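Coming up is one lone chain in structure tokens, specifically the form predicted on its own.
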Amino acid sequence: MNNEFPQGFLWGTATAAHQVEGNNTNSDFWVMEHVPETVFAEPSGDAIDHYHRYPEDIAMLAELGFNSYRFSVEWARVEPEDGRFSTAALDHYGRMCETCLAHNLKPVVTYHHFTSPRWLISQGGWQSMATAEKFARYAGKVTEHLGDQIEAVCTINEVNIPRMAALMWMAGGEDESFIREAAQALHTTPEQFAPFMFAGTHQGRDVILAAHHQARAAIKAERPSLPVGLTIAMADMQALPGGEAERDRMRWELQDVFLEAARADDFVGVQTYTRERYGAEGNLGPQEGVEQTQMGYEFWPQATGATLRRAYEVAGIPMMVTENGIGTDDDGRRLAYYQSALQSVATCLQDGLDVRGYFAWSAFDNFEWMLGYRPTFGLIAVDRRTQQRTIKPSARWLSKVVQTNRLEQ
């Protein structure tokens, strides 16, 4: 079997600004982490101080042989007040791009990765159609400043996550005390509380997709040739006998409507970690006897190939695996996960699917949102007391694949 990857294939790792930079004090997530009844296990704090340590971090990724780096620009830093843009913040991300290029890493930049400016939430957040216009304005400013240094843009990370949260994770109801306190701290009401992750209504979905489409237009107005796409969180959604109708209903709500919205894009980012099993009564959860990760879902790396096939079937455009990985404290299992996941990508390529890149999640052990620092996804470990970085054996293995552009059997 030929496991050669195409010439020019993008090999990278991924991070999100809030998860690695530290002290993102103007964002809505920072506020939510610090209310008395917070649902966050701990605050992000200094994170891994990537905001200051990015030169050494990028050099480490280049040492491993990657040819690309996917990172995000933090809207709350770039536009700290409505309509007021920070040239200093834009210059910071410009220096990140320059550092990447100096190390032969192509920057793939995400313009929104879950976090938003505080002021946006006080104005209705991701339930207000005005947010789409404001996001497009911001996207145009970022592209004007960075556009000639960027390889590709992911407008919004995991456009379907709010809907997924509403239908699956928060289906039993949200913490009323947290919502009340967070809404007050963000100068809105519990009824109008709509940070990105909490905009799980159909209205929120429509706002998010409008924001993507308007941002794409703004980006293309600044740089028509710049590839633009969105990214989608995709599980391999499997139906057990009798579960086909429920699986299909959920697949439409959580995946297909967003894949259809991506058909006019230059690419779609597929972000995969596991599978989901559906019976007539709904999601069945992990199967007894199947290994689980730190996140509580199944060790199922072959989901990567399955979701690429689904994305290609529905969207029919070029694809990149913009996130794929595993939360585990056993690096041997991380290596095994990547071996199986990459084999499924190689098989998709052999079958003629247009897959143009693969980005491992994550470059570093970092802040995993409401779960804090307990889950460890990184190829590179970080001692948060000293901020010392240590490359894991799984990263060394992946480095060999990247440098040979080939997956050995």
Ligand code: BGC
Given for the second form:
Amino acid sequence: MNNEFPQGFLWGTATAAHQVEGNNTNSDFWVMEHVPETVFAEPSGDAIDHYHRYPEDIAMLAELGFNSYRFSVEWARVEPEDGRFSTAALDHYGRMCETCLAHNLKPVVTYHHFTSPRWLISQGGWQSMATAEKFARYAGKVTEHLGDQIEAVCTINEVNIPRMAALMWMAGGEDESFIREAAQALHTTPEQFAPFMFAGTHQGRDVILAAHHQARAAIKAERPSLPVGLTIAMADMQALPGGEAERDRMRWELQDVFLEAARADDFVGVQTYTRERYGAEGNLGPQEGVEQTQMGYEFWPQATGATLRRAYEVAGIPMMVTENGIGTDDDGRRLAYYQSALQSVATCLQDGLDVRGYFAWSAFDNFEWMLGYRPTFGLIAVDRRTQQRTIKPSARWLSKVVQTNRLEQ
Ligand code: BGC
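Next up, the form predicted together with this ligand. The previous block was the form predicted on its own.
Let's see the whole complex now, leading with the same chain.
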């Protein structure tokens, strides 16, 4: 089999501002991490100080041979108060783009990766239709400032994750005292508490999709040729005999409705970590005997190809794998994961699917949201006391694939 990747294929790693920058104090997550009854394992703190160390971090990614870098712009820094934009913050992200370009890395920039400014939550957050307009205004501003340097924009990271959280993880109800305290600290009520992750209703979904569509128009108004897409979290949703109806129902709620909304976009970002098995009674959880990752997911790298095929079937537009990876402290398993996942991408390409790039999650070990720093997804380890970076063997292996544009079998 010919495992060559197409010329111009984007090879990168991905990060998100809040997970790596440190001291993102004006964001809703920072507040949620610090209330007394927090559900976060630990606060994000200095993270890996990427806000200051991005020049050496980007240089390290370039040395590994990547030709692209996916990172996010932090809305809470760019618009610290409703309608007040910080030129200094926009310039910071401008310098990140310049640094990427100086190292021949094409910037793929995400405008929203889970975190929002505090003020937005006090105004109703992601349950309020007014948020769509505010997000579009911010997206236009960022594009006006950085648009010429960007390869592609991901408007909103994982548009479907609030719905997943509501139907799967928070189905038993979230910790009430946490919600009460966080709502108060964010100047809203428990009933109207809607940081992105908590906007899991149909109304929340409609606000998020409207925000994407309005932002796309605002970005195109600034720079019509800039490719724009959203990203979506996709498990390979498998049905066991008798589980087809339940799988299809959940797949509609969690994936298809979002993929259909992306049909007019330039691309869709597919983000995959594992599979899910459905029986008549719903999600069956990991199968006994199948290895599990630090997240409790099945080790299932072939999900990458399967979800690309599904995304193509429903959205029918060009695709990028905007995240794919594994939380593990066994770097040999990380290497095995990437090898198998990339084989499934190569097979999709051989079958004629339009896949334009692949971004490993993540460049560095970082802040894994509510789980804190325990899960390690990085190709590069970070000692958070000294902030020293250490390249892992899996990164060296991926570096060879990237530099030859070919996957050895
Ligand atoms: C998110 C990342 C996260 C990763 C691993 C994705 O859902 O976009 O922010 O760290 O999965 O759990």
